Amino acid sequence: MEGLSVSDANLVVYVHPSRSKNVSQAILRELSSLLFKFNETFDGVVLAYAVNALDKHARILSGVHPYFGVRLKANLLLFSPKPNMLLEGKVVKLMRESIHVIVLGFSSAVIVDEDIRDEFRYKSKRGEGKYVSRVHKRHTIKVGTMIRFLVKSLDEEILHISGSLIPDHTGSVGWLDGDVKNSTTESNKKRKQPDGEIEVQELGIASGDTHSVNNDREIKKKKKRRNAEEH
């Protein structure tokens, strides 16, 4: 899936020194602050981070406060969607008017039918519906199935993203993702039927060649037999 990306940064975290005597904790309270938002500096939203280095000497600063500030080096997991990107996520609601997806269980995205390719068509059994390819039949798309979509645009304060399913390579990941297997699989036997074919004329010239041996011995046994008798 695109829209994820590992960041190297050079941080300053600030630490009231009311907390000056556990300064790891109080680091590590800061940058989760930084979790689950889109954040402009990073210009996406922090999922994870891993601190690799801590500077043992902090500054101090003026102010009303005299916070102190202690240089530190992270890792950073950056979740950072643009329109054209191709993300995954899974079916929470389908309705005929729209598909609504979670996104890395956390970022909504909604699908709506203008952007839904014409290939798909509605249907509804014992209150439950999907959308089914008029091509594929096996192609479905339903709650819980896992898609592939393309962003729109995104709202950063809501994290909401906006997708399509026009391009021919959006839908079920698992029925794309097969169907690729699929294909790789039957090449390879039409590949391999030439083989097929000549150890099967192999094998049946074999056969043939014993089916007459024996018929010649069984020949020869009945000779024997009437000979023996008239003497």
Contents of the next structure:
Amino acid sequence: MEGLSVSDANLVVYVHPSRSKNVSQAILRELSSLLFKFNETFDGVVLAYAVNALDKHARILSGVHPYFGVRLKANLLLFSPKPNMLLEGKVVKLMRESIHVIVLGFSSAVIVDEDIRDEFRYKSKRGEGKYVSRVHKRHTIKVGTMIRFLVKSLDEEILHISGSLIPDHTGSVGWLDGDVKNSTTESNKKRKQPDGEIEVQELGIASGDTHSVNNDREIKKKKKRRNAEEH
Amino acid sequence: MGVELAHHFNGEVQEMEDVNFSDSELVYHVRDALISVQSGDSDSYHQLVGVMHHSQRLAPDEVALLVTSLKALSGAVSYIDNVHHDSLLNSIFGMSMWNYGPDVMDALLELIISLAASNGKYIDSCLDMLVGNFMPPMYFVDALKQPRGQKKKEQVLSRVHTALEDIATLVPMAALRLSSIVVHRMPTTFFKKSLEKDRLKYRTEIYMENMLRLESGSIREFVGSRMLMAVVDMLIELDLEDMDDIAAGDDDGDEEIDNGELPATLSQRSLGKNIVADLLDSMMVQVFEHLEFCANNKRLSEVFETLLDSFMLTILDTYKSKFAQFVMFYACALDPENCGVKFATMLVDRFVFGDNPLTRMSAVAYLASYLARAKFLSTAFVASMLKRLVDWCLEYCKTQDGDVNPKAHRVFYSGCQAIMYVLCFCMRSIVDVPWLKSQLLLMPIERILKHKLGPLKVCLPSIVEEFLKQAKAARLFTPSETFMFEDLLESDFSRDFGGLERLDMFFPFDPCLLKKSDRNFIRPNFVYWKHVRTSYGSDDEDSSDEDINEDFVTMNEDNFMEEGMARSPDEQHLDLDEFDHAMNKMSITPKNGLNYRFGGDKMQMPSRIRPSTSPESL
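Go ahead and give the structure of the form predicted together with the partner chain, now that the form predicted on its own is out.
Entire complex below, previous chain first.
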């Protein structure tokens, strides 16, 4: 999945004098207030932070309230989806007109029917809807499926993404990654894949909000392999 | 049977195909209507808006039209533009679910949920619309008292809350916005002059019911604690509002203040006061019931954490609240071993380790009143809390060399007064248990009270006197000098250490005067002074104790302990414009207010303590 990165940041936290008794706590609180909000400076949403190094000295500002500025180094896990990036999320609602997805457990995304390629046909059975590919019968998207989609735009205030399933390499992650050869063997094929790929799938489906940088690379490898095959 | 089912199933699929087909036709029609507005052709669009506006007394076909339109709109939300279609959006957001039947409600909610999930910019308006539906429109309030009204209420509220949860599932960040919106829309108008008081009162109660429902619903981890804190804030505001009302309204009420005589017609203003008191009463009852519900679902400890935080932040430093603190009292009563203990421990910690002297004094006043009045606390626990207070006071004494100085050592004096107050209530129970008695005898109380700082001179004389009487009877200690208080309720010294806030006369858990809250919830857990066995009281059957206390009551027009340290007689003819008086209005309502509220009950403010004529104790 794209859009996730870890960056090193040099920060200065300004602490109010009333908090001077416990500076570390004040700093952690301040950093926590950054979480799950879009930040212009970082150009992304801070998902997690880890403080690396804290300066021993701080500079006191002159003014009515003598705040003091503590310099520190921190690692920040940032989520900054940009247009044309590929993201993965879990489908939570599926209708004829739209697919609603949750990315990383907190960000909502919607894909409207115009942005779903014609390959997919909406079917409704017993009140449950699903999208089935006309070309590959086994490529289905239902509530609970992890799908990979393209980012069209992002509403920074509420972290709402508008997505698209037009490109060919979008769709159900399980299908795209688990069935590299597009073979039509029996349903057990997922289990027969080499271990590495199963790992990727499980990580993707089970814990949508913990993506390591390694995972990123693995997925990219698979895509490259598939692309290479298709050409 | 198998064959029938199969047939039915096939039929279903068939039907669905048909229905789906016509549904999508409708959706495309609506989409066209929406798109064509931009190109200037807004006829179909205006038709659509017109359908939305129709609300009262809908005929069945109008209902069907509304439902179909709403459903079609749900499919076309991505085409709704907030600039070109603002009249449509306004009419959608202005719809009140209370006006319609379940079909329309469902369709409307489907639309709202789709709208919220489709675009970030509509989320706030959608949440706002749903929160607005917490309360029925004014005309509907009276209908709520009937069964059909109750049924409608349940229909609406269950759907609204489900919709909120659905939106939170689709757009997780919306849950965070929700608390702000709910708090923002809280009814806060205090309707003293309004003619529709009853209805406003009922609506406020329903709103609070919704807030508590959110607190225990499935999105509670995002909104729960904020809801609870907002509820407590509302209680405090009403509590204080009540008091301001009384203070403001007494200027021309002097002639109505007769002992126990209720004026024939209550003035408009007093009606207003009654309404606020009633509202506070019913809201407290709602909170109590909610706490019981949480306790039954084993959630009380997590709810208690929030309550405790809220208390420490707001109630503790508001010396004027009379009843809001009983929320804590009841929560502790529901779980004495955990919550009860935690509350007392937090208070004593704040006293011992706190920085701000006023907060410390307030904390120890709360502690003393709580330990004295909580029937559900074990005597052993009370003794352990006493020990902590005594230990602190002793440490303080050791470092001090000065004389009586009420202002400088006010925290110390409030600590001593707290010890004496608790012992007035609990001495007998402690002394009756041998191992606790020896604990008590080991505590260096004598040393503290006889110290140069002279707490016996500075603390409230009425408390000191009662304490000394009991201490003598229990052979705890005898003071080296006799104190002649002449039945004083308070002294200059006590006023000094109490300060402007009169923390010397602060007994926050004095009997709760709100009828419904008291009768059903507080009373079973509450210790009344007249039921306290004192160490000089007789050991015979309870009846004789009752008699003695009865004498006390009739002679004194009530014992000071019951009503707490309220007013000395000279304060009854106050000039209400005095700043002093306003500051003195802490947890005790003045006599005037009581008469207004409770129709001149026998509850009268204490005057002085008459000399006791009860037989000498053993």
